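Here's a solo chain for you in structure tokens, the form predicted alone.
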Amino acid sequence: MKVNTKFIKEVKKYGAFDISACFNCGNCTAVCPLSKEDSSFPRKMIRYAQVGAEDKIESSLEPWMCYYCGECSDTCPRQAYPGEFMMSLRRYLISRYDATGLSKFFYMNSWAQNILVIGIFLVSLIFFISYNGDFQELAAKIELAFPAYVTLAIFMYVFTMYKKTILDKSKKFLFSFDFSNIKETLIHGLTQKNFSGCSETDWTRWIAHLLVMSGYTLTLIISNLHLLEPLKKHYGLLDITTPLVFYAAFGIIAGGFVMMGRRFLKKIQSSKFSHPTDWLFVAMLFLIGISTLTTYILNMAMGPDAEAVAISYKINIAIEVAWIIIIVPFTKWIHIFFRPMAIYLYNLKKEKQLA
């Protein structure tokens, strides 16, 4: 087994936790729902990383089944924050699976991210208004690169995750075809079902979740099926859209706003230490969700041919170009496929029988 000795104080800098100060009570195990006879969770993280256990830690999929409830920061006698370490290795994670680099860079140097999503912001949006052409052709084409874009990102990642996890140990190409299996995995994935699993459900964390999942959702939804043009026609009440686009906004900003406030107010476990990324994830979010409903607004009240619509649209889709070019592959929103896919992989080690 290949030992870290530094792996500790590398971790710590996705993270603020204080892992060295755990003396291995398992009063973290003990409350946690994801403790089960055959995994002590998360004390066998806890222990891979005070050993320096780096390639262990790589190939488990356990981080990604914690939805980060607090029970056992809460309960630690040493404030060591398993909770918020928990949270620091799917970070870690991410960076490890990400060949570029980049996503490691950007939670060493959330600064630089902030700097390069608000200029690709500013050169998109200045690009935008000076276009002459038809600008509700170009933000359709803009709308058809974004899916390639995003599915090879996804694909890098999730190879990687899979090779790690699965295809290092096994020497071969191994898959799930078990119905059970694809069935939990896409329940997880569409209802976070790990959330109920703490003794107390933090039912608001998991609504706020749940919004801004499905609000996000039902925007890509909209935007890669091409649905909303708001620049060639006028929408009203009774258009199919309406509703669509309506429940996309308030999703992503009720639930941004709840989170951003959780934040802000820190008084839950699992909102008291929030990575810059972080708050740029949900930050950005909010924005989607204000200009997609502000040019549908501004569209149904004064129609496709207004000035004000024309440059709401135009900052919509600079928004979104910073989003899907930095944010979307290097940081907090990767999460939304990961922690389904540990599902799967974790139920193909054990139909495989892998340790």
Contents of the next structure:
Amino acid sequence: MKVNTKFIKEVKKYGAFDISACFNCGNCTAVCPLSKEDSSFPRKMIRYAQVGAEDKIESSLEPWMCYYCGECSDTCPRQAYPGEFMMSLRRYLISRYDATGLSKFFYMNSWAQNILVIGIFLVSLIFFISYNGDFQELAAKIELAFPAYVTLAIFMYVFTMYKKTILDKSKKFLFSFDFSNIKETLIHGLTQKNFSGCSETDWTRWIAHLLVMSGYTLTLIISNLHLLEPLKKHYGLLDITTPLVFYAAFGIIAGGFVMMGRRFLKKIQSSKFSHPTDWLFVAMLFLIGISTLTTYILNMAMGPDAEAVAISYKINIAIEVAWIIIIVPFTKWIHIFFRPMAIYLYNLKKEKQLA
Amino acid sequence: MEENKIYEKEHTINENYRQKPKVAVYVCHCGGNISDVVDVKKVAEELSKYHDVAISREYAFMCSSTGQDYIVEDIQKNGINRVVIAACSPALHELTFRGALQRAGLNPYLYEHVNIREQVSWVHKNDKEGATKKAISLVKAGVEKVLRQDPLNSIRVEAVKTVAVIGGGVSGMRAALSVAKNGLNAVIIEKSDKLGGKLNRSGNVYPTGEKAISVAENLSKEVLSSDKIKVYFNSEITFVSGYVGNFQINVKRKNGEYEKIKAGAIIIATGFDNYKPYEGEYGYGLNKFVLTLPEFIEALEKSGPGKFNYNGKDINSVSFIHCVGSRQIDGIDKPGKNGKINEYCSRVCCTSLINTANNLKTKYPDVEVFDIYTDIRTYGMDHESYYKEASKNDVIFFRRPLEERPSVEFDGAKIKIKTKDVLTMNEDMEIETDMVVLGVGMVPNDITDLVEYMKLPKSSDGFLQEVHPKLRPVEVANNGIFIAGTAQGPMDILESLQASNTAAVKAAALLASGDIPLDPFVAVVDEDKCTGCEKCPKECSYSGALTMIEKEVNGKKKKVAYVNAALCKGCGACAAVCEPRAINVAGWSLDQFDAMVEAIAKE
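Having displayed the form predicted alone, please output the structure of the form predicted in complex with its partner chain.
Let's see the whole complex now, leading with the same chain.
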């Protein structure tokens, strides 16, 4: 293995500022409740990064097995923050799996991402307000375009990840159709079950994540299936959409609130270090929740024809446009796909005995 | 040779030893250590019937104050004039009991210590009867010996109140300054024309970060301005003679003049040498970019600002290899010229290498630094912080397995180091580097002549050896000779200074009173019996201790053996070859041994 010192410098750009302090004692791995013999981290990953074993890192599933309990960072005798290193590694991998190179650009230049998000939001909003046609029809088209765009983006990631972790080694396409593997993958995806894998389950963190995730998934379903037509229909308490929208908004706002609070307080290892993209992510989620809820409540109170409903709805769609285009494919959000994916690939590797 | 006065210190207060012998025997229980196996009552009873024994007692702890009081009382009130104590090893309490005799006014050498613990009860646990019998015969032999014992007086040698320090490095300078502070004179004998030794080429030193050369200069100034210290520069020692309190060191100056230096004690501060890699060891000597640590320190000191340029090449990465010439393993490492490998750890190289790596990073932050070690031993107070700093400085560490050696290969202008790395799950690593620095260890300086002149003991590693690492850490077996610093083994500057101070204080304490007490167990010659056959001097291992002299005995001039009490170690080699029994070791005469053997054989 050739030693490459440039690699660690690259990873450090994603946040792992103190990892050079690591002297490879392995306390982090010893205390990590999620590390397994055949999926060992953080020490192994840190060492690969220190000596610049780029290929080994990019074909590793370990970064996704880490749920940032923070026990490693608490235990580290050198204050090297292995937990934050694993987080940085995930950011690094996202940008490596992204064929467009935009992820990397955004991670390195968070200001550009902010400007772009605000720009897209403003341009969309101005366009929506000046639009003379039937906005409800336009919104339907926009919302229907989202799934196609997101699917394309996710497919790109999934394929790169599959290629680096499986295909490059096996040289042929391998898949697992084992029912228990698929079941496990789905359970992990839906419940983020490994949050309970930390020695002390951080219930607040897990519930906040679940609230945000379920609320957000629900919002996606509502908008992608175009279930809401606030400019055409007048919604009441008894409509089926009402509990859905209220739950989705509540989940996002409550969960987002907890997450932001913790990032401010910095009491827990996982919320000590905030990358600018983390803030943007939480802020945007919040805005989506609030604008959806406001539109819905205004519609219930004033009916579909009210000017306030139209403006609120246009703001809501403009936020969603910026979110879908910039934030979904290129930053943190992608985690929720990588984690279950990693479980699936881990089991696949085991099944096919791929070293 | 001019000699200092040797005289005896009179111990005898009570002259009653001239009277009919009255022996007291004391059998100690040692709190069960002895009495659990040996029937001490029976021993005491048997001995009470033995000839010339006036008192025979047994007691739980003879070394206790009550036990000692028995002895004093028996001597003072019951006219006892010789004492035998059957107890533990004399190494433990011989001096205790001699003190009791002295307090009672009896010559402390009219006393025999019989070891019935280590030599009887502890080794014959399963044979109590046999043990008791053995104890009885040993104590009887003790009585026979003490009956033939002469009162002895300890010998005192007048001492020259000057300490000679060999070597003017940091240890030598410190030792001389300490000696001077203690009110004695010091003489530094330095072979070069400058004080400071290795310090003059050591870059900056941990843990203070000072320039080594300025430390050397400060000490040197202090030494040269002291009116109690004389420094002989450019001086080579050609011979050392004499004994504690009265050494003579012959010195050859650069101008060819000879000088004789007199000293009461000698401190050896001859320091160490750097291990010199053989040609091809990690590429040394084959490529000008493979350097030893001292060479690198010098190169780094000389290099200018901007880019690190060495020998016309811009250096972008430097690799340090630990344990070169240290912690060698038989069968893996090539032995040195003496056919030996260096198994010891040189102790200072880890911190020194890492300190240098940090200095390199401070001067040229962009240079990549690799460090290949097997154990990091930054053991000293706060040395760990250097290691920590190196990590933060992005030094990349590789840990080779103990029995593996990295290889250094040259591929055109490129240097490649290949090593197995424990930290990367034992994978084979390949490091491309512009320069290799070998962390060479310490080896003993070549002081063969001094070792020969003074008969100095050396350890298996080739460094000078102390008597006991904890109990007598800076003394060698030869009286009056002390070691300071790395002549004794690898030490850092701090440790060397501590050793130097200890050696200086030891030397000063030895010479402070102006005379030196010695054990009286030396050879004595019965000049009437001596035939002048000259067999004994040939057997003597201590040069100058035993010589033949012309002397008038009983009005006739004759050749007789002469003992220098200060040099004699009391080994008895002379007594063994003397047919007429004219020479004997005081306190251990052949007549005494005869009587002891007879007492034991009688049973």
